[in-house]
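Here we start with a single chain on its own, the form predicted on its own, put down as C-alpha cells.
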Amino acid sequence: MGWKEVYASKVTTMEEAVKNVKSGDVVVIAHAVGEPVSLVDKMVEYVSSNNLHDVEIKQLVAMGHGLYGQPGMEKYFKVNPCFLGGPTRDVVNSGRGDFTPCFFYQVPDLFTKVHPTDILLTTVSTPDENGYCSFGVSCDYTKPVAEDPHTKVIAVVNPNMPRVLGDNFIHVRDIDVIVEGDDPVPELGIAKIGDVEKSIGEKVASLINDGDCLQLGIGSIPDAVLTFLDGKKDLGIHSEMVSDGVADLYEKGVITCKAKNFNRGKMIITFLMGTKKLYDFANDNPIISMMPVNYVNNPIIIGQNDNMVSINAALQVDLMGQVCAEAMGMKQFSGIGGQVDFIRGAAFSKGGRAILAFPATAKKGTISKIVPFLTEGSPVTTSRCDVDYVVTEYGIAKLKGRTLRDRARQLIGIAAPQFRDDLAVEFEKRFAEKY
C-alpha cells in the first residue's frame, strides 16, 4: 500500500481522534506555535464531558487557550508543564497544577524515559511527494516524543504549517491518527523597542564581533540587539529559537553562517516564534536546519561552535552574580528553558561569551533588578560560577573570574542610580570597606 493510501486510512475527525485519550494518560502537547489549538480544545471538551480523570498535561510554552487549566478542570486534568506562560502561570501558582523544572535539552528524556508519553498532540505540514510531513516550527521535544515507541501520535495536518528543513520530519506511516485542519499558525507580535532596550541592545552589540555565532532569545532586548548588528559581517546562528529580526539580517547579508566552523552554512534552530513573515522565510529555506532540542541545546554540541555568543535575560541578579530568570520569590513565572544550556555551551566554546541583558529596573523604575540578595524563595537559575557578562542600560559588568568584592562593585555600577546608595550600604556591611 502506498503512502497516500496509508494516509487516507488514518484520517478521522477531531471528535474521533480525541477518543484515544484515556484516564491516567500522559498527554504531551507540541511546543509553542506547534500546538494544535483546536485539537487541544476538543480534547478538553471530550475529557471533561466524559468524566475522565488524571489526564496529565505536559508541555513547555503554551500558545493555545489553556482550557485544561481553568478552575474546576483539576477534576479531570493534572497540569504539569516545564515552562510557564499566560495560559499556565496562574494554574501552577494557584496550586491547581504543578511544575517540573528541567533543562530544555533534557526535556525529551523527561517526556520519554522518566515520564513516558501516552499521547502526543501536534501539528505537521502537508506530506511531500514521498509522504513525509515536517514538524514545521516546533521540532524541539516534539520530534523525539513522536519517535518514542510508547507514544501514540495524533497529528493535525495543516497546510498553513511551513515545511521547515532539517531533522524535522515524520512519515505518514509513523503517525497513528491524522486530522486535517487549517487553523492559522499562532503568531507572536513584534516586541516594542524603547530607549532602554535600544541602550542595552547597543551595549550588547559592542560585545559581538564579525563571524560570531549567536544564540538569541525572544522579546524586546534580543530584537534591539539585532537592530545594532547591521555593520557586522558573516554572523552565524546556533540558537534555541529565532524571531523575525534574524530573517531581516539574513536578507541584508549580515547573517550568512559562512564563518561557522561547525554546521557551516546552516542556521541551527529547534523552534520558531514570530509572525507569518518569519514562517514564510523558514518555509523550504535550505539555510535553516531545524533539529531536536537534545541536539541544539546540548552544551557539548553548542560548545563545538567557535566564538559562540549566548544572549539571555534575568529577573534578578544578586551582588554575588547569582541569577534568577524564572520566578518571583515563590511564584514561578516562566522556567529554566535554554538559558543554562547555552551559557554552559558558550563556556565550552573557543572564544565563547555569555551575556545576560536586562533593564536595571522593573515596575516603572520602582524595583531594582540588581539586588543584595535574591528574593526569598527564588531559585538560582544560573549559578555565580556560570555568569560571564551582565548588561543593563547603565553599562557592562564582566563577572567571570572576578572576586566577590569586584563582582559587587561592578554590579552596583550598572544598577539604576536611585538604588546604588542602598546597594553600597550592603557592600560596606559585607566587605567592611567603603564602596
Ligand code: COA
The other form holds:
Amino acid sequence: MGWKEVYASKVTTMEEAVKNVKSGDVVVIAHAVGEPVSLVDKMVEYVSSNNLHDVEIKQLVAMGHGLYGQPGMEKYFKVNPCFLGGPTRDVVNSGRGDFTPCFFYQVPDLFTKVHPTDILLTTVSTPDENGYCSFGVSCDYTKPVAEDPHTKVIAVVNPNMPRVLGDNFIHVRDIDVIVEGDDPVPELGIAKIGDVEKSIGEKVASLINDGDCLQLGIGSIPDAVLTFLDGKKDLGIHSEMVSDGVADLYEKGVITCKAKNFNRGKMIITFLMGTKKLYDFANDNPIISMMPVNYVNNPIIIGQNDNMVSINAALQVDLMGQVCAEAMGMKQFSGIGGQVDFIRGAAFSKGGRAILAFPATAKKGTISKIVPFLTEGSPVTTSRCDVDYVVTEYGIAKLKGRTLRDRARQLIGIAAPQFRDDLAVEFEKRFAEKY
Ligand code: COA
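Could you give the coordinates for the form predicted in complex with ligand COA, as opposed to the form predicted on its own above?
So here's everything in the complex, that chain up top.
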C-alpha cells in the first residue's frame, strides 16, 4: 500500500481514537503548544464516563484545559507531570496529583525506559509528498516517545501545525491512529517588559559578546535581554526553546548562527512557544533544526558549542548561591526544566557562561528573592557549585569560583536596598566580620 492508502486506513474520529485508552495505561501528552487540546478533552470524557481507573497522565508544560485534574477526577486519573503550569499547579499542590522531578534531557528515558508509555497523544503537521508529518513546535520528548515500540501513537493531523525542519518527523506508517483536526496552535503572549526587566536585560546583554551561542529560558527576562542585542553580531542559538524575540533578531540579521563552531548555520531548538508570528517564521525555515531534547539539552552536546551563554530565571537565591527556580517552599511552582542541563552545558563549553537573571524582589517589592536561607521545603534547582552569574536590576554578581564570604557580599550588593541591612546582619552572624 502507498502511504496515502495507509493514511486513509488509519483515520478515525476522536471518539473512536480515545477508546484505545485502558485502565492502568500511562498516557503521555505532547509538550506545551504541541498538546492536542480537543483530543485530550475527549480522552478525559471517555475515561470518566466509562469509569476507567488509574490512567496516569504525564507531561511537562500543559497548555490545554487540564480537565483530568479537576476535583473528583482522581477516581479515574493519576496526574504525574514533571513540570507545572496553569492547568496542573493546583492539582499537584492540593494533593490530587503527584510530581516527578527530572532533568529535561532525561525525560525521554523516563517516559520510555524507566516508565514506558502506553499511549502518546500528539499533534503533527499534514504529511508532505513523502508521507512524513512534522512534530512541528514540539520535538522534545514527543518524538522519542513516539519512536518507542511499546507506545501507541494517536496523532491529530492539523493543518495549523507548522512543518518545522530537523530530526522532527514521523512517517504516517509509524502513527497508529490518525484523527484530523484543526485546533489553533496555542499561543503564548509576549511578556511585558517594564523598567526592571529593561535594567536587567541591559546588564545581561553586557555579558554577551559577538559570536556567542545563546540559550534563552522562558519569561519576560529573556525577552528583555533580546531587545538589548540589536548591536551584536553573528549570535548563534542552541536553546531548549525560543520565542518571538529570536525570530525578530534573526530578521534583523543579529542572529546568523554563522560563528557557531558546532551545528554552524542552524538554530538548534527542541520546542517553540510564542505567537502565530513565530510559528509562521518556523514553518519550513531551513535556519531551524528541531531536535529531540535528549540531544538539545544534553550537557555534553551543549558544551560542544564554544562561548555558550545560558540565560535563565529564578525564584530565590540564598547567600551561598543555592538557587530555587521551581518552588516556593513545599509548593511546587514549575519544575527544573532545562535550567541545570544548560548551566552544566555552559560549564563544559570553551568560553561558556551561565546567567541567572531575575528581579531582586517579588510581590510589589515586599519579598526579597535574595535570602539568607531558601524557604524551608524549597528544592535546590541549581547547586552552589553550578551557579555562575546572578543578575538583578541592581547589578551583576559573579559567584563561580568565589568563596562563601565573597558570594554573600556580592549577593547582598545586588539585593534590593530595603533588604540589605537584614542580609548584612546575617552576613555578620555567619562570618564574624563587618559587612
Ligand atoms: N517568593 C514568593 N513568590 C515569588 C517569589 C518568591 N521568592 N519569586 C517570584 N514569586 C512569585 C511572583 O510574584 C509571581 O507571582 P504573581 O504571578 O502572583 O505575580 C510568580 O511567583 C512567578 O514569578 P515570576 O518571577 O514572574 O516568574 P517567571 O514567569 O518569570 O518564571 C521561573 C520564573 C523561575 C519560575 C521560571 O523561569 C522557571 O520555571 N524556571 C525553571 C525552569 C527553567 O529555568 N527552564 C529553563 C529553560 S525554559
